[in-house]
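Just one chain is shown here, as structure tokens, and it is the form predicted alone.
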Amino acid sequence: MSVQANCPACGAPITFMWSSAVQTACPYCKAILVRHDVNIENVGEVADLPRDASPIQILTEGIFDNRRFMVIGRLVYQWEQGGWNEWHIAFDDGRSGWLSDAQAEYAVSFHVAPQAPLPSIEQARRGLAIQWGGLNYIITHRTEAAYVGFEGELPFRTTDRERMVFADLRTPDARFGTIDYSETPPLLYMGRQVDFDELKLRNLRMFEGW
């Protein structure tokens, strides 16, 4: 269910495609807009995003575990070996998740409640074992990344993000998780790796060389 509003900076009409969206950007004046119930606050101006080689874009549609979704937002991060996208995806039932897109490797994950206290940012190191859902996960990577910017609709505000730490979790059967240390206590996202073709994506961005 979409939500209609007006940009407090320029007055242009704004449509939130996902009714639970917290942050978006005005397509006319590039103001960063944060929702507070029925009120819209202008909290800054969206940055221009770097050129990207991903075929995924806002309004790309796909299927995950027999459930249809649409891409409604994106977060962009950079680290010492490159960058990656976290695509915010909304499902037909109103739930949302994340499609990670890093050097043509993909994973879908969802925010979940930890079943036990997560390791601190100091404890998060490669090889550390974590149990969740009866399975053993291993921290395979610890990444310090810079937040670059966003587009589309997000479930939280990003104005306080600069440098962040992530700990990636894996099991031998390709189940995937991430501990996000942008908040205290840290956030946990769980899911699995997927093949590009498995997602049955359509409305992709076409460009020369892809």
Contents of the next structure:
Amino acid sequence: MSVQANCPACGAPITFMWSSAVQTACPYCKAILVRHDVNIENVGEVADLPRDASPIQILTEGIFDNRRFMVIGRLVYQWEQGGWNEWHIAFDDGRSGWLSDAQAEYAVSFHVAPQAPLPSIEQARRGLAIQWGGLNYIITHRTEAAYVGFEGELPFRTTDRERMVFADLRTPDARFGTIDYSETPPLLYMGRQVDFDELKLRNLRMFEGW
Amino acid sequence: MASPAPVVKSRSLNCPNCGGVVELRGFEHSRSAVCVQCCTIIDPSTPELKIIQRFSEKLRVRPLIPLGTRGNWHGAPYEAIGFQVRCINVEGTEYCWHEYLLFNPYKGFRYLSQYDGHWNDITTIRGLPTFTQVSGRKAVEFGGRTFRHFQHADAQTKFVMGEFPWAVRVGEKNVVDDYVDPPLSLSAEMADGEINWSQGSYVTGAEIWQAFKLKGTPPTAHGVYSNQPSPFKGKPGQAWRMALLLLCGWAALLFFFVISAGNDLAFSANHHFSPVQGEQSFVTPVFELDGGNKNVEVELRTDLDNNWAYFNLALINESTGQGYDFGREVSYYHGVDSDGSWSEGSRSDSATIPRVPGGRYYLRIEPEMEATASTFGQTPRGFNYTVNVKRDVPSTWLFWLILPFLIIPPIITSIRAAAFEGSRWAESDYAPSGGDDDDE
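Show the form predicted in complex with its partner chain, please, because up to now only the form predicted alone has appeared in this conversation.
Entire complex below, previous chain first.
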């Protein structure tokens, strides 16, 4: 599945673990690399990510709904009450999804096609209901966040990201969704909140004293 | 590549106010850390260690679980890393409880709360409770359970120690609504226009002392806590089911007892009594009472109307002359007054004589009636009556004596269960008295 290439900035060999990756970083010269079919474009330099205490890291493996996945990338966001991670996870069948980790609360979601037009960024207020899969999802939080940085492989390029608006969706059970207003029309992610133990994560970070 | 170090290092910082060392236990999750030496709240996530607040050292409260203590809790090690005292004010009285923040670097945060010896294990919930009503009161449904609204209050933070993954401030107020379905509770905290839901589960101090290997004994729990499980839960139903079962047995026995009794009519005769004829003592023909020491019931049925009569009776054995003397008064009055129609007494009466040997018997009957007993000066009217003598009638008094013993236990259990719930709800917004006016 992996794809080999060379960094256009420093010439170092680059390995894409996930064949559909669009953006990655050169591990040697920190260049941000964006793939266009066969060409790889150097679009900038990655910034160091702030220290954080997520137990997850690139190459962490786990199981979701009986399917094995591996963490191949990460987006870091910051909002007024702290930071959170969106870990990009690739499944054995080539699909990818997101494992979000906010202060050790976890959720897995997938990019899906909306079944009806999503509310506009102005309409997305707490309490608004959205129909999806025959269920009512309620907007419970509207989060304004700053894009902090990335590592590993991503399914899209992030070079135009700065201020972000997200609307969190909830149901009476543990279903979970996010509307991402970084694009027009907005993107919809659907999934559910999960227990740490349920994911059977391996290759985690260690914590001093634990 | 800006890959994180595989081992996350713990760190400490120097208090920007007093220079004292503040050990961090929550790694990079901590958004506030309190310097114990000088009661300064620091934001460890800022490079310059921004001071969030300083508060008075007089506010100090000693936590029962020392910070840094680890215990095996819900299948994983958790460390107590934060402690706060929060209070609500109800009609001028302050009620305060303690909250401990527990942390595991993989499983995240949970809380323990303690009020007057009552403990709760608290976690944030997944999913969104839905609002509903139970008997006209606010309630929420979540996870297949219905939680009834208990209290609406402004909770104010009075003291903090240790670390928190948000910016804490002494004096900060949050609107809290508590809903209960013992042993669980749901709390909705309003913060910046958003509702944060958490679920509490009642636990005993002993469980916490054991899990965290604490010294001494946990504080004694006083009163009944909002989501404390009732020791009587399900007991009234159980007691009533048991009583019902016993009642069925009781009724079956009674039925058997009644149908197995002979209940034979040994003698019956109709008579007329006229008061103007004076004394009218007479004896009946002889009748047979079958063998054995069985009871005899003498029944009098009259057509008295707003009148009374007295019967002197004797059941006499023809061969031995042995008699059983007894008297019976029959009176029946009725009428209509401002409260509607009324009646008093009964037209018939009976007497049961126990253990009468078999043989030939007759009755001596002497009815009496006040000669002037008629109303409004009319000519005194007599009355008709029937005398029935029954052999071996079922005697059921013992059954009725036992009956209360079957019914009293479930009644007592129900009362005690209701008293427990009464104590629980006496602390709520829905206390029967106390004039609490923030019911919504």
